[in-house]
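What follows is one chain in structure tokens, specifically the form predicted alone.
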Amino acid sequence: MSQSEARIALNEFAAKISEEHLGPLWDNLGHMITLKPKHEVIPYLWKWQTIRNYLLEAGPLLALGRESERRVIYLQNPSLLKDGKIGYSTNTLYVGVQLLLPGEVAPSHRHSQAAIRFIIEGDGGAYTTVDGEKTYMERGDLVLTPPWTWHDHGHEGTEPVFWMDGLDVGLVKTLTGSFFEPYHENKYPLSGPPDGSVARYASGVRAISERKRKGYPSPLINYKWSNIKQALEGLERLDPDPYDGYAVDYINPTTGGSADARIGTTMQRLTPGMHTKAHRHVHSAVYHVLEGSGYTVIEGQKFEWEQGDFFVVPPWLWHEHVNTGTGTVHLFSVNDRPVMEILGLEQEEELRDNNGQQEVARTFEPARLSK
């Protein structure tokens, strides 16, 4: 039998077994086990003022209650819509921006997804309650709501408050592990004084009464921006990381591991004029610009950002950051690195060509849905 005849026979054989919902691995191995990470996720950027204006417009239209538990606009990666992945910023991560108005309460519930809150705007009276501990939220704070913990939000102040929500929606949905339960009242009962975990852990020391506490979840639910900023300022006495500048990971103070076991959280500090080298890694990340202005180059495409903006770095794409302003840049990000590390999938590679920096071929322009 000639090679062409054999190929025809194999095609006929594949068609025959497909009727029994079977398939030939010899034809499809490369689709299942790729030479390098393969995905459809594109890098993208969302402007803060656009999101903020739309949320304020939604404010009077949507009253919070059991029919509308949260007022959130999520960051939809357009590349994932065609696969029906509604609300996905990457294949694993969901990011949204939430608005709470003075006097409102976002009712208590719990779910299988891990969640973080990063406070963008508003310093007066907004709080989150996690399993009975009430913590007040200020700009730059990171608040954890671990999986299956009761949590609600309230606002005792006078001005709107905005924060970033980060959840592992895609990961949990893919693993078919999603559960959700509303609490029977709007607020979960309080226990202990407000910010008790901050008093016990945020200073880098612990009360001796906490010696026996181990493991997950993190006993600290609010990582105050004042402490994180001080740590970053201290790092400036050292050499910066060539790829991320002066950067810290938020950690569980009892284990030294990621603050949340499934969602990684990082803050990067770029001094004026800093231009990092390019690298790529398996984990995906969604960034929020807390302060400053500059741009990030992802696979040769320039993404120009300023305070409040969001952008996504998909898996295994070259990326580097540049501070073009006169002040310090602070970039907060959520990522799925902890999961990749647990599964033994995380890898990282540095760009060796062109002194570690990419040539810029084009500048990002937002995609518009055709009408």
Given for the second form:
4 protein chains.
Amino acid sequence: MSQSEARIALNEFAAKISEEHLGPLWDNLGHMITLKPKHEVIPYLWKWQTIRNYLLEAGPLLALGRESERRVIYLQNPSLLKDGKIGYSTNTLYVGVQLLLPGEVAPSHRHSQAAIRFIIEGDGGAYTTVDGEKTYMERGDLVLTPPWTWHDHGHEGTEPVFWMDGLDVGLVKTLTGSFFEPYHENKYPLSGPPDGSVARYASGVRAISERKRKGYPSPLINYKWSNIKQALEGLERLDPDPYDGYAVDYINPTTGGSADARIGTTMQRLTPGMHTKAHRHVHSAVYHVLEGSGYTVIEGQKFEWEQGDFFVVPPWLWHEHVNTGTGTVHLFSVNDRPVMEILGLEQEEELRDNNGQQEVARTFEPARLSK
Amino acid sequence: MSQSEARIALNEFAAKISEEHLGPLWDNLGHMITLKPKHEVIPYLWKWQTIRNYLLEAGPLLALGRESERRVIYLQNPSLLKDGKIGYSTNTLYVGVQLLLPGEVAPSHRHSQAAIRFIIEGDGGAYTTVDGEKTYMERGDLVLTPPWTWHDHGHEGTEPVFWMDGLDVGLVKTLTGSFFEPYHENKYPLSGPPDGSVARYASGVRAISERKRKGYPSPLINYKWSNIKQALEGLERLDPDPYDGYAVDYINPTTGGSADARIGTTMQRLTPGMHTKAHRHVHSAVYHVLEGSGYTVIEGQKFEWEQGDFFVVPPWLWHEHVNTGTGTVHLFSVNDRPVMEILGLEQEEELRDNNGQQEVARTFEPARLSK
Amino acid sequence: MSQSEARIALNEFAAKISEEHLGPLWDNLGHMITLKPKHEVIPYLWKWQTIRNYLLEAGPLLALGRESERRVIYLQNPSLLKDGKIGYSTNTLYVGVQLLLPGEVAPSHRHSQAAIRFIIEGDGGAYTTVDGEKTYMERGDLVLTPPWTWHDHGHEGTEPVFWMDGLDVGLVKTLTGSFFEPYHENKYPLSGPPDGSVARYASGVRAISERKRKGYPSPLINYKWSNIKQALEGLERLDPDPYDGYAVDYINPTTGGSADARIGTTMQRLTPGMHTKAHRHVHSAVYHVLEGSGYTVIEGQKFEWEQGDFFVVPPWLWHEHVNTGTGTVHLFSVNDRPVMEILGLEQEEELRDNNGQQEVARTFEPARLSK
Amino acid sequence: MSQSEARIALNEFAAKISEEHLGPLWDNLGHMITLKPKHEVIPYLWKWQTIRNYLLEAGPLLALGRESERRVIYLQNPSLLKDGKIGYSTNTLYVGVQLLLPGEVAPSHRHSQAAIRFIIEGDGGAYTTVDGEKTYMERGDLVLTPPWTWHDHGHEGTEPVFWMDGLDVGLVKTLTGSFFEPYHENKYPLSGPPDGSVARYASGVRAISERKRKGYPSPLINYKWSNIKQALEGLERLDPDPYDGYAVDYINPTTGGSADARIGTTMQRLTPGMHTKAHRHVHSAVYHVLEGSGYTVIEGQKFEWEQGDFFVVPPWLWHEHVNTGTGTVHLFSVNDRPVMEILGLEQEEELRDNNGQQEVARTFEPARLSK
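Could you switch over to the form predicted in complex with a further copy of the same chain, since the one displayed so far is the form predicted alone?
Next comes the full complex, this chain leading.
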């Protein structure tokens, strides 16, 4: 049999076995097991003013209650729209922005998805309750509501409060592990004073009542911005990370690992003029600009951002950050690095050419979805 | 504004923000976060004789080498064909059957996907080499080739050898973590005598040279059927598991956890007449019938099997097993339970009605794919 | 044989086998395995002024160098003097007070014993270097020099500096694990800026450069008093521990466990008038009074203390603490709890009688050793 | 002040502060922190026939019951007799030999000390019950009774049974952690069939009922000699360990670590003529000769042994083993290596001179204790 005859025979064979729901690996190996990560997730950027204005518009339209549960507008990565109206920000992560008006309550529920909140705007009157511990939310705070913990949000202040929600909706959907339960009342009963966990865990120590505590969920539920900011100031005494500037991960004080078991959370500080080197990694991330202005180059495309904006860094794409302003830049991000690491799938590569920085081929312009 | 006016306004609002790639959570929360696991994976069954015959037909058609890498026919779950010709057995798992003919070599490579081999047919002349350790493959053996270990297969015997391959192709694809590398020669150099790891790890002890060894990959690469069979005989002195009969997990002797870090591997023994109770769990599994005959009821559908057959138990579907033959049944299966457990997503529920057993509504018949 | 004859026969038997270095367990079981912990360690107290004055006297007498290594006066528990002049504070712990004069260097060495330093007096000009990281020592700071790390002490200031040394000399001696090595120069070379580890680990976060760091030795080597004090202030919002008041353990930020792997370190705050309940535990402790005045009742004996004093709480003795002053009391202590816990030997019991407080039978007076 | 004057002044100073129970570290540092491990434990050897004969003599003299608890003759290291009649085999370990006569019961109790049993002689009718699981004891079996588990021994056979007891009496005494409790009846109630744990844990697998089991105590309580022997046969295919021959550690199947958390247990096989190289380590060991004859050189002294004998290898002494017989030698030993490792104190050194073997300076002769 000649080579071309064999090829034809194999094609016929492939067609035949496909009728029995069988496939020939030799034809498809390269699609299943790729040399490098392949995916369809695209980088994207959303403007804060757009999101904020829409949310304020939605405010009077949507009453909070069991029918709505939450007043959130979420970031829909255009590349992940295949399932109709359900979408996320990356293959694993969902990010939305939530608005709570004075006096409102977003009722108590729990779910198997991990969730974090990062406070964008507010006068400190809003709070989250996690399994009975109440914590007030101030701009820059990171609040955890770990998987299957009861949580509700309320607002005792006078101004609208906005925060970022990060959940691993995509991951849990893929792994078919979604469970949800509403609490039978709007508010879960309180136990203990507000922010007890913040008092029990502090720099270098923990209360002796916590001696037996270990593992997840993290016993600390609010990572106050005032502490994090101080940490970043201290870090400036040392060399910055070449790819991420002065950067810290939020950690679970009982393990030293990621604050949330599955969603990684990181804060980066870029000093004026700082331009990092490019690298790429298996994990993906969604960024929120807490302060400052600049741009991020992702796979040769420039994404310009200013305070409040959100953008996506998909898996295994080269990326670097630049502070173009006169002030400090603070970039908060959620990522799926903890999942990649615990499963042994994380890899990282640094760009070697061109002194570690990409050439910018084009600048991102949001593409309006045609109706 | 009346309720219906509000509903109309919200619909218009949803359409408007979708143009900016934003979504209203209140419309889609129930799709993102479901009350119970939802997915599209269907249960399915493939007959051993079909697979075996096709493989023997492919034997002379396909030469082994760098163009083909492996002679494998894989199980294509009909519900997972959306990506064209690439498909798996469940949302996370890939299963295929490999044929190696006397004298052949399936060349050395490595990949980030985890892989296990379960030997179906062979005279013991075939072997796998894992990072330089050679192990001969006999019927019923489980051989590990952990992520990113070099592995090749060869055959010094005289009869065709068939084995089951289990890889976490779907998981790694979803998590965008695929890396692949061919070795620059067909065979990776040997180090040490064959089956050194089998000698170093035995029942209740390990060689003192392994004192520092801990974690993954498992240092034991071949779990001999003769040992496992003996273990199952011992288990018959105790009560069987209500859902799985006499059942064991293959374990990593340095941790007591799953033999492979991501792919769970289990062997079940059903004595004649045994009919287990039904349960369901988040993890999915692909079964291979090593010995015996019977059926499995999956969500009310009866899947009849005999020696050599394969079938899929998708996530969160009720299932129970029955031995209808006169001999012992041995069911080997791969699953993604280690992933679910390490990520905190595993849940299990037992059927309470009808004494824990389902009513059979229909019997599975394979649906030929229309060309 | 009558019972008394048997007893005589057994006594003769015991004498006979003892000649062959064999013993009859039936006679000695109760001595080997006691119903409750038994030991000879007594509680004791040393006055700060005594120690301080002696150290200042020793200052001009003793030149620092390789012959002396360190200018330290250590606490010799009277009950542990059996080995001649070598003694410790408890069965496992050694505590001393070190004096370093301006310009002096206590030369670099390392040993298998764990060591901690707690700074009592100083103007901040003194420093410790641990494996090349320099850290300045201020009153109230806890500095770690973990087992087998190179460490030297220097003094760039103008006033004498005093600090407490805590080592597990007794534990390591019993377990025959002592190793010691002097560095070939007085100072170990510096690497990186001072207090890099303090910058990398802060409240709730760690620098991303530390992502791979895990376990011991703790990467954080100085626990600043300013942070710990703030933590204790936060704790006052919650209920105090019934036995220890407002109390924190110093922790290794990569594990959530004890800062040093073997020596536990704890800081307690007693508010004015606070009188804790009594408990006892297997682990022993040596206390240093950082601030305030009061007393501790140990097994019915009252130990009155004021700022700077040291006292020993032996294993399994009832003890409770009282603040009799008008200011806040801060008690720092080292203990062997981590060893007891990792070996599964820790037990704790609370006093139930008399509302949890002991009756004071007598007051401690130091017994001068007759010459 | 001249150097000699200073020396005199320091001596006077030392005397003065000692009256206040204070010590000068500069005089004693070298005694507290030694360059290499120092201790008083001497190597020693006891003959099996001596022990066995004494036990048979004690048989009729001593009735088993709550007054005697156990009929055991223990090995009294001559160097550890300071506390009067209480003594052990090494600084941490106690070893004795127990005799149980047909029909006897050694009543149920529990203690914080870890204990292992190694069966020397018996017809299989004797058993140990551990927290309600009964296991029959055959020659060569290792049976665990982990800390604080209820255990009793009984004998349904017809011949006297002898076994070795290994407990960490010295360690627990030093760490003041001894607790003991007799059960209120002679026998603890049985639950489940005999040797359930042996059935649940087998080579390479464990029963699925044990999925959640992790850590200590080991769920496996009997390590059957038939399995261990088979493991050693497999090991002979590989190179022997230079210091210990063909050697295995007994492991906890849920962790891969030592079978008992604190007492290490090892079996070594020396083939005829085998002469190992010398090494030394911090941990100490007590050996029992299960089979064969030969000698061990410890710090230049030759200890000749034959079947049944016991000998002590103290910490940090050079030692090597020789099989002088025509048959296989099997040496079982208990050690405190797990404690040293978990506390970070283990060190090992290999002898480099003289091709790794010591010169024999003298041969051990037991010294009769003068009455």
